[in-house]
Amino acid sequence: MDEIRVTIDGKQLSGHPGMTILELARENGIDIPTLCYRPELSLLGACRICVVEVEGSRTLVGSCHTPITPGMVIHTHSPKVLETRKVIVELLLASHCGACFMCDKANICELRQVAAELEVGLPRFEIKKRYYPIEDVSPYIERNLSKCVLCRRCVRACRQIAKRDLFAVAYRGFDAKVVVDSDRALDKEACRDCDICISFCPTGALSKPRKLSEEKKGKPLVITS
């Protein structure tokens, strides 16, 4: 197999045909943040946080789905790249209804981690927020779509790993959301003892129901009428 030689951040690196910029960078210890990418899942390029600068290209490119080509010169942390990533994260936070201090996933939330790495604080933008009531009809999964960043990792994980294909993305633009069936509440027996979508969710949009969590901890449940 012929090697492909490229330059990333001034380093001469070699990869193989079909390898993406992100794969080669991570293989060589170069960190490029992303929310929608997971090596176990198919490529999508939805979040755009992994953009990099390729010399000769008119625009920034998504590193997760752009294959390397001979002689490529790539900059992963140029001023243009960092500024673009910050704006993308700010926009995600601006439309994000999640209150981090009340979120069970706050300390491991990937959106929060990326924001911290890019030194993004309170977003400068005032835009309409996505708000959906918490969906807790399922005894296995609680959904809070107000915290969803539309990375589609749950959609792909359910389809490609769990082999159940329960999720899809419906509507367009600002109204786009992850749905079940014809936008109905998630109440599927197929979700019993699965948790795959929960483990792949980068934010607190998917979690185990609080009642079930309390039962597993051995704490008494207080049931009110």
Given for the second form:
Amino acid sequence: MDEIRVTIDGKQLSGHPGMTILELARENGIDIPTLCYRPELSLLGACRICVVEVEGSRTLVGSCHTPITPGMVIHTHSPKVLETRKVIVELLLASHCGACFMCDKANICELRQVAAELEVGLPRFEIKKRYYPIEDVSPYIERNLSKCVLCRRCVRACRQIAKRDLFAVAYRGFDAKVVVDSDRALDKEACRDCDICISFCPTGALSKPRKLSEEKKGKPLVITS
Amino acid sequence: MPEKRIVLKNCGVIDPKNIATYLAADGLKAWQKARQMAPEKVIEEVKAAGLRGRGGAGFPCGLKWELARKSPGDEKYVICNADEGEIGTFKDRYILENDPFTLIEGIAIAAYAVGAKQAFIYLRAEYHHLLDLLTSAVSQSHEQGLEVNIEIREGAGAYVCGEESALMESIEGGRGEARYKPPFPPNRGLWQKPTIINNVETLMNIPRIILNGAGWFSQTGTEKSKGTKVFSVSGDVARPGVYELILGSPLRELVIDLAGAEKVKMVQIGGATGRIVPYTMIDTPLSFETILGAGSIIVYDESRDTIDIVYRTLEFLAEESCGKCSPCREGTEAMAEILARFDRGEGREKDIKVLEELARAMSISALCGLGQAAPTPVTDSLQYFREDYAKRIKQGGKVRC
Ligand SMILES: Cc1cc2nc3c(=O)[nH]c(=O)nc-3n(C[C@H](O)[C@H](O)[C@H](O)COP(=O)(O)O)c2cc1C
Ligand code: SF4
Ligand code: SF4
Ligand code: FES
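Would you mind giving the form predicted in complex with the partner chain, to go alongside the form predicted on its own above?
Complete assembly follows, chain above in first position.
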């Protein structure tokens, strides 16, 4: 196969046809943050955190889904790129109503990691919080969609890896939400105990339920996950 | 420059229910002529005419067709975008109501040129009342021997489904949301097959070009904007309606001379995601080189309030954002909330900086044209009517002029 030569951050690199900017960058040790992208899942291009500058392009482009073309000159960390990524992360944090210090996933949360890398502090945008009651009907998954960033990794993982297709997106704009059926709580009937979606969720929106009932009965709390 | 009826030639002249009246007005002659030409020659003619898309983006029509023609594969599609969701546009409705036959002829020629056997007309949900008329026009045209099968699909009432990739998702039965690009439709569109998608008005020009020749067509207009444009004029005007003007005609002619506007404060050109221009720019020519959009012209007179207009526009866009990508989903909401504050007279100095920063990020990072252009009313009004924002910071209450 023909090689495709491009320039990323001043380095001459070459990749094979069909390769995305992100793949080539990562292969060469250039880090571009991502949130909705996962190599095991189909491409989506939703979070826009991975945007990069391509010379001659009117807008920034999503590096996770844009294939390399001959002669492309790409900047992954230009001031324009960093500024834009920061605004996006800030927007996601602004509507996020999870209290991080009480979150199981606080130390492994990808949203927090990206925010830390980009040095985003408290968001300047005031925007209403995304609030949904916790769904804890299912014995297998607890869904706290107030912490959801709509990356749809759970939707795709359930469909493409677990082969179950339980989740879909409903509503639009700010009200967009990952739902089960016509927006009902996830229960035992719907889901088998595979944990795949939980492992794909970048935030604390999906987790293994704790067995709080046992604690109430005086037994010691055992966290099994 | 005067009004000139190329696209609307048959409107009010033929009976849209009866193809005989259309045939008597040179109907289907262009289609017959096209079929005597090689498909590549048809595309050459459209390219030479300099026809650009009338749905807003102004992409060269012939080039789009050529890309689809050259894309490998036997199965190709033509889509006519009749979603007409842009605020203040009703020109496609006027065309569909009065002359569905020319549109169908345009679709047939497009299908012949790119090698498609199947075409779709994606009809705006609110135009349901036109379904019977269109269905009848399609079947009458099929009786005349059109090879392409034309199917009408109704939308479900989403603005974003006018965006080409969301429209294709919708035809495929999915959620109406934009896809990432590339691939572009001429390479991989509907069901991942090569597809051309054109606005109603773009396709209306095709029979005229084929019948009269590219040279005839490209005589009118400016260097980069050939032919005419159909405008929908509404707002504070004495004579709202549909007007067809030669491209390059000044805004003044349309808004003041033809539509009879007085005491104009600003004009919103191209709908919710379009440009806002102050009265001082009333002599701007309407063309792809300057300002055009899909032909929506909303006129506001001096009694109107800038913040009110911009706030309502952003509220609409926040509501219509499909919610897929974060900059648009969260950004339109943030902008609408800030503007709501200005509307209540509770704006703050730092909000303006925040609006500008959001606008910069959204316009270059959103996934589709909706989110990219959503900040336009904000940035334009900040440029031309900044004092109206300032008044809502200092004094509170509505600005009175
Ligand atoms: C949010 C959004 C809404 C759109 N709505 C319409 C529409 O209602 N009708 C239309 O023809 N094009 C619309 N477009 C433009 C289409 O994506 C596409 O460019 C057009 O149909 C191509 O046809 P043309 O080249 O003939 O103009 C819209 C674009 C965006 C981003
Ligand atoms: S629940 Fe988790 S994985 Fe699913 S969309 Fe929300 S953040 Fe992404
Ligand atoms: S820009 Fe807005 S409408 Fe377009 S994909 Fe993103 S959220 Fe959807
Ligand atoms: S990682 Fe590329 S758009 Fe989300």
